[in-house]
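Below you'll find only one chain, the form predicted alone, shown as structure tokens.
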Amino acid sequence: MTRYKIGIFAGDGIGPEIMDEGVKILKLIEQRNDVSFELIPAAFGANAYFSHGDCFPDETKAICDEVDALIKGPIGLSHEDSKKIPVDLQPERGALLPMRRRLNTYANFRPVSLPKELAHFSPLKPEVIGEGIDLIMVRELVGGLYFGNKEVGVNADGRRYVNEALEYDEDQISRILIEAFKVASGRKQVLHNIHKSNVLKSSVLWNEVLEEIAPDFPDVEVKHMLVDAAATALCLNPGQFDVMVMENMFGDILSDQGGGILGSLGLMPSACIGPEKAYYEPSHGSAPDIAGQNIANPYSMIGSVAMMLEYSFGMHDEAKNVWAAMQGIFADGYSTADLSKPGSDVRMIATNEFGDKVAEKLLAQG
């Protein structure tokens, strides 16, 4: 029997109540499968900080180095909640990124994945969608505007000042083109390159360094287009792209307009690999509104799921069957009340019962 040990970090707001549907699964997979899963719980993010007075705490670090992987739910407070943590040790500065820096999860896969049926997800027009959306975005995690030096202060004038720098070297670069170029070798062989060249000196060292990585993959087409032109053309034409690669900042915003089109981010699962280990975690935020009220769906929890099934442990078969079983349940009718406004056509279940369906499902595939 294979054993791996996962750390289950929930995080904030309804982490636990979708985390609970995504250890739900992978029991079911442990049952199914001659396999082991360890789970190991730690405390991560704004519930971290008011226990621990910590959001990432010694402890959390310590599962982080001893764990096969890690899944987490979504972190973060309201924006009023968030003051009563200090800026610098708020989830996101004090706790994500240094867990990216920690495992040096430079590698972001996340699928914008719709399929035709469920097509009434999305705010685009039916004849924009087509045959359905089935891109992935490819993000560098830990270097540029985010990872590089920060200064805050007064200058001279008595001007309260701040400067960020964007940093990247040809290593960073170089590992995630890699990445996106093995991925598009895999799927259309087609890889948009989404970049900022006409106004970043980060972005023409970008592009140099894929011309002298493409050689390597004569597969692949390349198509070179500016950021904010490829924001525009994911809601006009999201069906011409398969795979996307980018840098830090710009995967962040792209990849959340890429919610946007499926209609939630809420269909939106990723994994995020680092060269010894990974994590897994939905796309979206903690959604404090709607905490603990047992109506916000499980997808993209389940979703990640599926991912470190396939990334981490190498069970493609179990993964395929994850994704299958989740998508019936839409297709049978089903949707919780956060993706699906009353009165629409659909049979309104709650988070448990997502889950409940999806291990139903997988248990009829045998």
The other form holds:
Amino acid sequence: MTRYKIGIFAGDGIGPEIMDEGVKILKLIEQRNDVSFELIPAAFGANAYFSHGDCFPDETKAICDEVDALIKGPIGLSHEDSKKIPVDLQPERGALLPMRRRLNTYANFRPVSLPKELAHFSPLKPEVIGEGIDLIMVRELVGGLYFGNKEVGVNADGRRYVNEALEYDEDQISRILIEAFKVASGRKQVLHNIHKSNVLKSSVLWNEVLEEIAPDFPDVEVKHMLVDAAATALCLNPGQFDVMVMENMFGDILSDQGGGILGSLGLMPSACIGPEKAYYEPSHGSAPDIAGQNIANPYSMIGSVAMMLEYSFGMHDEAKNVWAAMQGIFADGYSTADLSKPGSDVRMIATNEFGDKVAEKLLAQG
Ligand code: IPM
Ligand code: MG
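Swap state to the form predicted in complex with ligand IPM from the form predicted alone:
And the full complex, kicking off with our chain again.
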């Protein structure tokens, strides 16, 4: 039997309730396979600040180092509540970014997927969606503006100023591009390189490095697109994309737009992969306004579990089974609250009901 240690960082807001559904599915998978999952919960995020005085406590850091993979819920507070935590200690700056750095999870994979049968969830017209949306965004996750040098002060004229740098070196660029080429090679052999080289020097270097790598992947056709144009193209013709690669900040913004064209960020799981460590998380925030109401969509969390099964444990069939189960629930006419307005032609289900239905479908698959 293969044994894995999995960190469970439920996070803030809707994190704990969607994590419960992820864990429900993980346990079911464990039962019917020759694997054992040792689940190790840890405090992470704003909740950890209030319980431990630190959004990323030392014991949680130790768990990060010890586990084979970890799954993390969204973190963060409402705009108002955030003010209860000093700026530099807030969960995004004080926990999430340090964790990404610590684990060196430089490659972030964000699938944007909506089968044709679920097109009614999308704000895009059916003729724009065509045969469905199925692309993957590959986002650099540990460099760029997020991690560059930051300086805040008062200049000689007495004005407050800020200076934050978009920093990359060629190795940071090449390793993410190589990942993206590999993904493209295994899919439709088309890679959209998203950049802003008409303005940013970082994009000029990015594209130079890409030209150097491209000959190693002769099967992959590269298409260049400016990031602003890509934002429009995602709305007008998402079907032209299969794999998109981009630096950290562009990826943050376009991946949220990815959720927008699907109909909800609740449909956005993600995998964060490094040379040694990997962790999995929904791409969305902690939605404090709906926390504790059992109405959040756990798809992004259960999808993150599916990505963990695939990327960390090589359990490809089970990962496919989980995707099929989740999409089957929507295809059966059910919806979660984020995806449909009350009164639309769907049967609304709660967070835990969605998890139960995924479990039922998995069991029915045998
Ligand atoms: C994401 C999130 C994070 C990011 C936040 C919570 C810091 O928006 O994973 O996309 O900006 O990377
Ligand atoms: Mg984001």
